[in-house]
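This document starts with one chain, in the form predicted alone, laid out as structure tokens.
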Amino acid sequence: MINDTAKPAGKGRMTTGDSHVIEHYAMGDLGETILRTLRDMGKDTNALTPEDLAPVDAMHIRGREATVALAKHVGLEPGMRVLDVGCGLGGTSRHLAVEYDCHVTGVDLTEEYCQVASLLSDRLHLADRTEFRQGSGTDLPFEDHSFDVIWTEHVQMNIAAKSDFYGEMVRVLNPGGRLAFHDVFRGAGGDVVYPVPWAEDASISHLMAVEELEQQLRSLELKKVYWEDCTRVSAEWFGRAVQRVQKHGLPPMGVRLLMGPTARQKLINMSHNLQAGHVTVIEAVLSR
């Protein structure tokens, strides 16, 4: 049952597990590294476009293509307040703000990501439509019923406390609002081969089965609006990505910057995990 008793806004409290996740993602000089790389590519960093940032703005399976496809099922309208949980560098937040004229708040566990997201939004003159805050997805720093839409892509794999994660998103969602997600779950094909984009090893990887996911969503009384198993198309997409890397090497932007020295192996392993059924990918929209 949904508990409609008002709860104070969370403070984004971090746990020991959270600190290990931050260590996995944080780099220390990511903003300047991105700008320097763009300058080396001949880009004017004072006049950036969304296309310039595309390689780092959509670091999830199928990239911006997946974001565009999912957004079509959400029912976004101008003026809506959207929360992007696990916003990373803010690429999806900026896309939704521009394409649907929404005000998007991004929250991410990694402070550096929030700082870089703000920097990039400033460079694209989107600071009036996007804002970014550090916080935990299991203790969101927002009041009850603060958003019309909750959005999350490739986040819960690092979160062990699934009930807190989904429960917090429902708590801050307006009655009648929608939860949209695109995420990776445990498949029936056996153990995941590491490293993968979200973890060097199993210590910060917390995959749940789709059946467990559905049970969690039912317990929160969420109703399916759209549900799509995207494992096959995701495997095909990753297969093409691996072929490009094997032929041309890693591009200067994107995975080379954000996945570290094991980037190539992470791509290869992820392609294998999808093909072998170790993981599965679901896109969905649910209503409260």
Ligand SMILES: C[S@@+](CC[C@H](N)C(=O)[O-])C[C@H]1O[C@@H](n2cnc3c(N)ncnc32)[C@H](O)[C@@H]1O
Given for the second form:
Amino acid sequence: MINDTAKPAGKGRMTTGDSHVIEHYAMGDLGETILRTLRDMGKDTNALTPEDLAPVDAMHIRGREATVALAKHVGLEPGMRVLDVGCGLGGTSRHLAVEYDCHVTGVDLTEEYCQVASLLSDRLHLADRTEFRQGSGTDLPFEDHSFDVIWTEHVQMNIAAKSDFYGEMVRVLNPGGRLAFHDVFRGAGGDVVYPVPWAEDASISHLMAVEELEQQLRSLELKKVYWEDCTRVSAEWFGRAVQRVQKHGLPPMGVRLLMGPTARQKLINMSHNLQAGHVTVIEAVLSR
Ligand SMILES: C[S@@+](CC[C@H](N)C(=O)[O-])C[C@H]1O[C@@H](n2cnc3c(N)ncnc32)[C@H](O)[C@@H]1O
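In place of the form predicted alone, the structure of the form predicted together with the ligand is requested.
Next comes the full complex, this chain leading.
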């Protein structure tokens, strides 16, 4: 049975491991760097659109295309309250707010990302439909049953406490609500080759097998509404990214910006990890 005992809203408390994850993602000057990069790409930063931002604010495999595809299976409706856990720079939050007329709250461990997400939403005049706050996905700073939809993309691979992460998302989800995720899991093909976009080495990478994921979801009594293994399309996407890098020498601006000096190696390794079955990618929607 689901434990429905009311638990006070978490405080977004962090663990020691969390500080290493923040070190991996934080840059210190990301807001200004993004705006400068967009200007260098010929964009008018006073008249930005969500599409302008997609090369830098969709920090997951297949970029905005993956978000668009998954959102179609969620049953989003105008006025719904959505929580984007590990929202990064808020690209997905803004997409859902604009396309589905929802109110989206993003929560992320990395304070700088929350600040930049707010700055970008301000620039797009979306501050009334999106809000961002710092907090941990393992101790969500929200009351029970606060959201109609919980969304998470490419976050849990940095989280060791899987049952806290999934348990917290279910706690804040309304009965009858939906959990949507697009995520990376351990494949059967052997050890992951590092660096990868979420970790320079294995120390902050916590991949679980799909069987363990399914066990987590069963224990929370979540029912599958949609389930798709995206490993092949993800491998093809990284394969094309590697080909472009081999042709042009450098990864695209957005990738370099967010993946740092090892960006090129991360793309090559991900292409290999996906093709060799070291990792697998699942997108899914479950109902509570
Ligand atoms: C690869 S990025 C994905 C960002 C966003 N979901 C997207 O797809 O654009 C991973 C994000 O997860 C966040 N994160 C990692 N561990 C977290 C945790 N315990 N709680 C909340 N956010 C976390 C990181 O700060 C980072 O912003």
